[in-house]
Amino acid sequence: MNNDHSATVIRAYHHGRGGLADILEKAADNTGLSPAMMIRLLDSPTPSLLEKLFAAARRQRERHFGNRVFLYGFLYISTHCRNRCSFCFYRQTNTRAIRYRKSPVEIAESARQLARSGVHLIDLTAGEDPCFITDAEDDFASVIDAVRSIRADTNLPVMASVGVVPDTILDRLAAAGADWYACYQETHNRQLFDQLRVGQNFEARYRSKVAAKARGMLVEEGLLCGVGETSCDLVNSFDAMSRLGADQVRAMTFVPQAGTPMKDQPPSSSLRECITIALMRMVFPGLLIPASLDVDGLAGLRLRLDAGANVVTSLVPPGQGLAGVAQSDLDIEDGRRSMEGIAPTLRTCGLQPATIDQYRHWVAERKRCAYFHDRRVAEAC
């Protein structure tokens, strides 16, 4: 959304305050909730409209994936970055930062443990690590061969989460066999990117993505919620969010790290994570929607998914050493982030994992899709 319709919106939501519970019912059928809406969920949340908030999400989730779930394993291979995030533990000069990059051995084994529990996706992730970040002409040479030896190892899904990277890399990327490429804005007001994301553009970001997209892969784009952003921004994300034609979508709550310029901000609840989750149901119906581990760990899984998640990311088996950005030993070695640490909570929920082949199907049907969507932008232009 532009200012101006930013301004709109928030005189609505002045002059729209009533009659949301009973809308919250018909939207659990329609998804029809306005801007103004849901910057009135998101600013006053109430426990009876988050009941329907939260049952509306749920039921359009059932809607598109029945009782299914996605679980996503998580392969951190290098903590150096050149980057100097303020949120960000692993940032640049952040010298309390543990730094290693998993040598392709480790990445292998480490693959072949996540696909043995019964993940759908290697999550492959990594800092902008300025050793694969070159001039020479096998830059990146590392994490395309990583690309290419999980497929091959594993016959699983990847996805990229590199950072901001080349065309040409993409290129390659896409042709070692990465389905998906995650590369998160963090929030769509500019003046708050500066200030997370110190010193990178916010266009570059952004096309990367649109570039990822033009080369057949899916795209992940995500928020930050607890980090000075409005409501209004959160809904103007949405709008970004639609506008890319991201494939998954998510957001999650700013965790404060030590040794960074933002160590000593209170942190925040995970409600508002929650609330945008069900938003993000709302507005976005037959996409996917992670519930992550990182933030906090088992004990937050049963709240992100009754807000309508239908991914469990993060899942990492005890043994693998320092895994996660947020919280980076939380749950791992007591094995509560494994396929088995979750299963109980999934019960609870009445969900149960998808099998391999019904992720395999949504990626190459989602994938179908975008290519006859972009297909007819090109030829009515």
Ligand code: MD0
Given for the second form:
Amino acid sequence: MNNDHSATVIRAYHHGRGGLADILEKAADNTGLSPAMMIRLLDSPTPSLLEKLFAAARRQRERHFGNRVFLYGFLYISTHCRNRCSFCFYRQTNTRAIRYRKSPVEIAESARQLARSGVHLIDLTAGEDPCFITDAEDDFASVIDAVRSIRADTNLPVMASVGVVPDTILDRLAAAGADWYACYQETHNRQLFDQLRVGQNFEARYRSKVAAKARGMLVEEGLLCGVGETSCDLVNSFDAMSRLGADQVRAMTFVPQAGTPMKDQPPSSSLRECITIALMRMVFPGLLIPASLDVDGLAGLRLRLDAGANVVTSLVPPGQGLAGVAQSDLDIEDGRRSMEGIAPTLRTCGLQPATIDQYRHWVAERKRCAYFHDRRVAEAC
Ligand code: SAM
Ligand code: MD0
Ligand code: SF4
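Condition change, the form predicted alone to the form predicted in complex with ligand MD0:
Time for the whole complex; same chain goes first.
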């Protein structure tokens, strides 16, 4: 941040709301919204400030991506999990969770259906399924085979979201052609992490993303909103995302789940998630930021796109017995989490699907920059 710019930020902060409104109106690039301003937007969001924030976030999206958005198909291939995350419907001990494990043939068929519908990426997601973790040579064989065959079959980029995996598995995922590794910290407040991801290791989870980057994969980091985090926690997470060098950053509103320790937590409004999306767009203008269909379904898409998101995630093919995560069945079997389902909303928002070549180009450019960035860092050491 140059001196003139920080002076503007400090002045605006001392001048109260008028100053912040002014900054948001003029925000051309990287804006210099101070942490204090971001916290104020999260804590006391007045309608007029929010309107300006969302408009500024959309301007940033437009500068970097025009009116094009990317679309991700979502396959929850196994809902079995050895973990007990307190927020998750699929935690090991939840007897209400619907459990399934899709076969290679079923996965291939669902991936083809998604590819035919025109998505730009297939997100292969699973719980930390004890069946994958065999401690034998063929550990995670079914996931790795699924990545390889989807790549060969659909020629689409693939994301793997299968929890924390050993470095040897990251090697094999990368070799099989996984372009992305997604693993969300949920929060970078360690005390809160321990409450949310019961019995899991904060560092190990974070390091798995660093290790995935070192293998040339792009990484997605993610936050939960409405789980007891402070606004300061959210803003601190932006720093952590930046240090990690995340390529895609998300926020999702916590949806209380039957049969879990957090089942009685009052559901929170998605506004905080949308403010977080908009702030992430201001802090990381050129990154990918999802509008997930997995929280409020199709009804919540417009709000998230209007806040500056540029990827629609959690498109799920109907008729395959597939589940969502935060919303296990909302909008799936009636086909609303589909390309046809979202098309009218995209039009209303003045957006259109990118071409697959545009998505491939973004991924390739981002990998190339990461490669040169890592070499510069390595040479400087
Ligand atoms: N099992 C893997 C893992 O935990 O990394 C991958 C899939 S996990 C089910 C995907 C993400 O869904 C979680 O990291 C969390 O951010 C989100 N999620 C899970 N339960 C949720 C809930 N009740 N409300 C909102 N988001 C939720
Ligand atoms: C989504 N339901 O995109 C998915 C999931 C896992 N990589 C993503 C949370 O919203
Ligand atoms: Fe398992 Fe992932 Fe759910 Fe945690 S969030 S219980 S690791 S499926």
